[in-house]
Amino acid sequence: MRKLATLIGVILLYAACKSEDKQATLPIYGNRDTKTITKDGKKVVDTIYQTIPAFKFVNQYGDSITQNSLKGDIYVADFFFTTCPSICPIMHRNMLKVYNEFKNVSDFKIISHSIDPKHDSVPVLKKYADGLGITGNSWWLLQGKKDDTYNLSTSYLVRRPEESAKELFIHDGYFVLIDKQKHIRGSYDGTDEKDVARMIGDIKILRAETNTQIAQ
């Protein structure tokens, strides 16, 4: 009976060896394509994922940003207005915690998309982020021409904003999380503080995938 009970113990000893070994790792959503490639001197299939296409805007600091502003870093988007009365607030409050979990981290951005660019100006965008405390540049808020906004919006696979007839702005509230190669990796609801609290781990997650990826 000792024995069987070492034994067991020493299988379940080796099994949690073996889950800590295989890294947790995040999906890639969108769109994918195939295309055959030589590697190694073999014909192999290979997958085309997505990605974030090329853009340009300004920041609050009056800074051109572009898709090269973003090389090499994780990031996470969403797309807000600043006299927004409803989701907003409740979003960039909870924005705020993945702000200070990782405002210290080189390689990690969030960028928040203006849906209203003719009100949101670039000093407006400077007040609003200095009454939310955003300093530095791990937070952008950023500004540019109306239809390069919402045409983008569709490519982070949210609803693509809209103005109702009392002329407000109606958007999705889900904050999409983007890795260094520009893939879709993780969509939360940005209202939904538990929803957060579960990208703050993806984004953990995702940090850990890519320095694995550097190692090896």
Second form
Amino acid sequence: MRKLATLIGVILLYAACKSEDKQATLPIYGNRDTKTITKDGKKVVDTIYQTIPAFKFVNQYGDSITQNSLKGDIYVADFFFTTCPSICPIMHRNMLKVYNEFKNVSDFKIISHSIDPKHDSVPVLKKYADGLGITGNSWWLLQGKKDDTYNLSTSYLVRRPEESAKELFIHDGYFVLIDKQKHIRGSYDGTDEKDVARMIGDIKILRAETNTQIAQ
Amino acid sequence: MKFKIIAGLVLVLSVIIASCGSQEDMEFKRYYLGGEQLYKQRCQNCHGTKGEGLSNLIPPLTDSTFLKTNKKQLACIVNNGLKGALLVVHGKSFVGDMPANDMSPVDIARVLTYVTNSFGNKMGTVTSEDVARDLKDCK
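Right, the form predicted on its own is done; let's see the coordinates for the form predicted in complex with its partner chain.
Below, the chain from earlier opens the complete complex, with every other chain and molecule after it.
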């Protein structure tokens, strides 16, 4: 009898895991707040999710890029610098896979913020993009005021970059996935091939998600 | 009885001969395995786990012809890095910088033994004497 109960327990656990797999929505990360709104004459409490604030940068073509340039797009953001000898080559070796997977998808973009705008001028970013072999407008390398970039990084829930004694920069290697409502939907270790593969899967899930509000 | 002694002698002799023959192999393995560790720590981020490099930004380490042609320069490149150098690897041009590495000749020899005998390359052992000699001729 006890054995049977254990067996049932195991089956139930397995079933629970299975149904978890099928749940094809990604969580929304970040701080949340509530707001009381009037809906159909009734007062209801609505959840306000953290969003990525407005920004203004320049891409590798010298075009001005703001949050409006990403309107209607799902995108992945990361922070790097072109002379980075440590994790950036690994990150962008992995990001190239993401680029190649989605480069012909109209509502997907990659934005890489340079944390060393002094060195990474527009021509330097263009040269880097050419070297990387990326063309078109599906992967933008952005630069702007250093403080703007550093402040924005905290909205992506990544570590604020720092300049170390060796005039290098300390920063996170995370890829952050943002949905069309500018909510954070995933954070992946850009230096880990497997985690990046998981992100590619999650981007597909997110693209399949309808634009309607997610009940949560 | 005699047979046993002869067989024993043959066995002992063959072991000795085999170990003599593998003296070079042993040296190679020591350099190679040490180099593998150093490669992971100091080279792999940029040049990749398979020496594949990164697009047109970071040259791959898979061009055996390049490695053979520039054999005497390899120690200098690892030690001093490169600045704005033009390298043609696998027919593609690479212009850029490579950071210098503060490494002892023996460690450079280990890394070079690993690189020149991995990723489809097969150039044999690079000894610390080779490296010390080549470093004197750096441009």
